[in-house]
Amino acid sequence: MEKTLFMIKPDATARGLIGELIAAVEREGFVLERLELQRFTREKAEAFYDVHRDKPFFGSLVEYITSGPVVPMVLAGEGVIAAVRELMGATDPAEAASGTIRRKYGESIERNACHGSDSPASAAREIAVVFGES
């Protein structure tokens, strides 16, 4: 059964959608391996984002992930990235699909409400960096 982090963002749980979230993953039928409530520190966060440390926004992404509490869950089930993926729309959410999480719940490029990972190699290490898992 393929496996993906998806993580609810520092601006989704400082608006209280922490619930509305996990309810719309768990109405996809996906099954919920773990969930955390956690606060990134630098470390993590420059981990995490690392295949965008060469970009001029990856300080930017540090900042805004380590400032406030995220919500990062594994969820698995048939086809899960692709699934999230779609369930979460374009990262932009003025380009995002009508009924997206992010075209819902999205403010900006950066404050898009959560995030999941986008191919099997990336929800590895992913997984690894935010659970503490080598």
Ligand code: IDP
Second form
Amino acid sequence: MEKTLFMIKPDATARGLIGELIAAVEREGFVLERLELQRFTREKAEAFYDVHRDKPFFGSLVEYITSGPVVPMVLAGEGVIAAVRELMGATDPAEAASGTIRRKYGESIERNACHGSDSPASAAREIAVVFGES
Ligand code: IDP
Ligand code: MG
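For comparison with the form predicted alone, provide the form predicted in complex with the named molecule.
Every chain and every other molecule in the complex is listed next, the one we just looked at coming first.
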């Protein structure tokens, strides 16, 4: 069954939006397989965002994602990757469609409230980084 890694980022946990964002993904009707409150180490953040290592914003992104608690979760079901990406909206909240999580709650292109895997391969890699191989 298709899986995705959805994660509530530090800007959203800091503003008391954990319940709100869990409710938003729950309403999509997918199976919630794992959920934790975590604090990323620098090593975990760099591994998680490895594909962005050469981007100019990488250092800032690692600072931000390690700056407070995150709430990663694994959701499973047919079409879950695309459904969660649609629910989140575009990376830049200013460009995200109305009604999406990022449009409603994102503060900036960096501090954009949530993460969702972009493909089955990314999901598998991210779930292993965040929750371990077991
Ligand atoms: P995505 O989260 O919509 O998949 P990606 O391009 O994979 O977007 O970027 C990963 C994360 O890096 C974004 O969610 C955001 O937090 C941050 N980011 C992306 N582009 C920029 C940028 O141009 N400036 C600062 N941060 C960025
Ligand atoms: Mg991405």
